[in-house]
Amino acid sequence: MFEISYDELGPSKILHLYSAKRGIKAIVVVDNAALGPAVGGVRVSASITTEEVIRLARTMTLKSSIAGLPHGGGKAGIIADPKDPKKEEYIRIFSRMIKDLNDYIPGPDMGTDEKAMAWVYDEIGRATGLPEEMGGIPLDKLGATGFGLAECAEVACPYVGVELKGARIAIQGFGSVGKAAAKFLSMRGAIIVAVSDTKGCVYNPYGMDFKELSELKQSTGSIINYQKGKAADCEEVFSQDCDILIPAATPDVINLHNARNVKARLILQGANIPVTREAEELLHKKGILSVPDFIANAGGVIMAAMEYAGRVEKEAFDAISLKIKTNTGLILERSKHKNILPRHAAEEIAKERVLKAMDYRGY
C-alpha cells in the first residue's frame, strides 16, 4: 500500500471525495500554497491514484515557483472514464464538492478541456483554461505547452552540440502537447522522424510532414496509418535514432526498463513526471541531457496564470518565451557548474523561493 510521505514543502492537503448518490470518487491535493492559491489540472482517468496526484501536485508547486508565478501547486484526479457520456454531470458534481476549497484553482489536464473548465467555472466561479467566449486564452488551441517546449529546445540544444534546425525529433504522444511541439519545432526547421500514440509508432529517418500527421490524427484518431512512414510498436519511439526525444503523454514512460535504449542526446519532458528518478540518473550517466518537466513544459501553466490575471494572448506568449528560456539556461548552467542532475538544480532554485514565502507567512 502506498504510504504518504511529507517534507518541508508539503503536501498540505490531501482530500478523498465521494458522492454517494452518483458513486463519483475523486482525489484533490494542495501541495503548497505559500506563493498563492494552488493551480493544477483536473485529470480524468479510471486508473488515477493518490500517489500520482501527489507527485503531479508537487510538480505544479515547483513549476509555478521557478516560473515566478503568484501561485502554489495542486492537482485533482477524478476516477472515471474520460469518454463517459455523463462526463458533464460528474465534473459538475466534483466542482460542487470543491467549491469551498479556495486555495485550489482547477485547470484542464488529461481528460478535461476548455469546455470542462467552463462547467467548473459555472459551478464555483474559479478555473483557468476557459473558452475564449468566457474570456479565456485557449491553451490547447494555441499550443502553449508545445510552444514552450520549442523555446526550451532553442536554449538546451547548444548544451548537447545539436543545431535545432535539422535536428531529428521523436515524440511520444500526439495529443495537444505533442502535436503543438511538433508544429513549433517544425517551424524552427527540426525534422520529425518518429511519432507515437496509443495505437502505435510510425517512423521515417528522412522526416515526416507535420501537416499530414496532424490531419490524419484529426480524421482517424491515430497516426498509425501514416503512409510515408513505417509502423512499429508504441515502445519503439523511445529507441529511435534521433537528437531530441519528447515524452508528451503519461507518467513514468521512460524508466529503467527502456532508458538504456534511448539514443537521443536531449530529452525535453513534455508530460508531467514522464521519466522516473532512477531513469534520470541512468540517462545522466549516459551523457543524455534531460530537461525536467516543470522547466520544459511550463508553457501551459504560465499561460493559465496570465489568463487568471486578466492578461492577453500576446502577453502570455511573451511570458512563456522569457520565463522558459531564462529558466532553462539558469538550471543547465547550475547543473553544469555543480555537476548535478538538471532536476536537482531546478529543484534547488524552486524550493528556495517556496521556503522563503513559507517563512514570510509564518508557515
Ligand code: NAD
Second form
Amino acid sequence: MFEISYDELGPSKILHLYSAKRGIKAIVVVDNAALGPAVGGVRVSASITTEEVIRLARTMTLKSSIAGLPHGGGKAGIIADPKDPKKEEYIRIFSRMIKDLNDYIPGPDMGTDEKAMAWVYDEIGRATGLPEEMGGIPLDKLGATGFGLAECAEVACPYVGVELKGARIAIQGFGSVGKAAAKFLSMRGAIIVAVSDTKGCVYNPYGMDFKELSELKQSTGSIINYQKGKAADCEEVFSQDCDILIPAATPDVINLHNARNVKARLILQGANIPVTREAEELLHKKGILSVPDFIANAGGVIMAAMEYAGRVEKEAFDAISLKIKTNTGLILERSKHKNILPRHAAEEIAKERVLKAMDYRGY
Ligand code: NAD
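Now that the form predicted on its own has been shown, please provide the structure of the form predicted in complex with the named molecule.
Everything in the complex follows now, all chains and molecules, and the chain you saw is the first one.
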C-alpha cells in the first residue's frame, strides 16, 4: 500500500472525487499554492494513481517556481478511458466537482486537449490551454513544449560536447511533445534516428524525415509503418545509438532495468517524471547528462501562464526561450561546480522561491 509522504512544500491538498450517479473517479492534488493558484494538467488515464498525481503535482510546483511564474503546482487525474465517447460528459462532471477548488487551475495533459479545456472553462470559468476562439494560445498546436526542448538542447549540448547541428536524436512518444520536439530540433539541423509510440519503435541511423513521420502518424495513428526505417519494440528507443534521447510519453520509462543500455550523451526529459531517481543517479555516474523535466519541458506551462495573464503568442515564445535557456545554463553550472545531479541543483533553486513565498504568507 502506497503511503503519502509529506515534506516542507506539501502536498497541501489531496482530493479523491467520486460521482455516484456516473461512477466517475478522479484525484486532484494541490501540492503548493504559495506562489499563486496551482496550475497543472488534467490527465485522463485508466491507470492513473494517487501516487502518480502527487509526484506530477510536485513537478508542477518546481516547474512554475523556477520559471518565475505567479503559480503553484497541482495536477488532476480522471480514472477513465481517454477514448470513451462520453468524455465530454465526464469532463464536465469532473469540472463541476472542482468548481470551488479555486487554488487549482486545470490545463491540458495526456488524454485532454484544448477542446476539453473549453468544456472545463465553460463549467467553472477557469482553465489554461484554451482554444484560440476562446482567447487561448493553443500550446499543443504551436508545440510550446517541443520548442522549449529545442531551446534547452542549444544550451545543454556544449556541456556534453555535442553539436546540435547533425546531432542524432531518439524520441519516445510522437504526440504533442515528441512531435514538436522532432520538428524544432530538425529545424536546428538535428537528425531523427529513432521514434516510438504505443505500437513500437522505428529507427534509421541515417535519419528519418519529420514531415513524412508526421503525416504517417496523422493518417494511420502510428509511426510504426514508416517505410524508410526498421521496426522494433517500444523499449528499443532507449538503447538506440544516438546523441540526444528524449522520453516524451509516460512516467518512469528510464529506470534501473534499462538505464545501463542508454547510449545517448544527453537526455532531455520531455515527459514528466520519465526517469526514476535511481536511474538518474546511475546516468550521472555514467557521465550522461540528464536535464530534469521541470526545466526541459517547461515550455507548455510558461505558455499557459502567459495565456492566463492575457499575453500574446509572440510574448509567450519569447518567454519560453528566455526562461528555459537561462535556467538550463543556471542549473548545469551549479551542478558542475557543486558536483551534484542537475535535478538537485534545480530543486535547490526552485524550492528556495517557494519557501520564501510560504514565509511571506505565514504558511
Ligand atoms: P500525447 O498524448 O499528445 O502524446 C503521447 C505520445 O506518447 C503518443 O504518441 C503515444 O502514442 C505515446 N506513448 C504512450 N505510451 C507510450 C509508450 N509506452 N511507448 C511509446 N510511446 C508511447 O501527450 P503529450 O502532451 O505529448 O505529453 C507527453 C508527456 O509530456 C506527458 O508526460 C506529459 O505530462 C508531458 N508534458 C506535456 C506537455 C505539453 O505541453 N503537452 C508539457 C509538459 C510535459
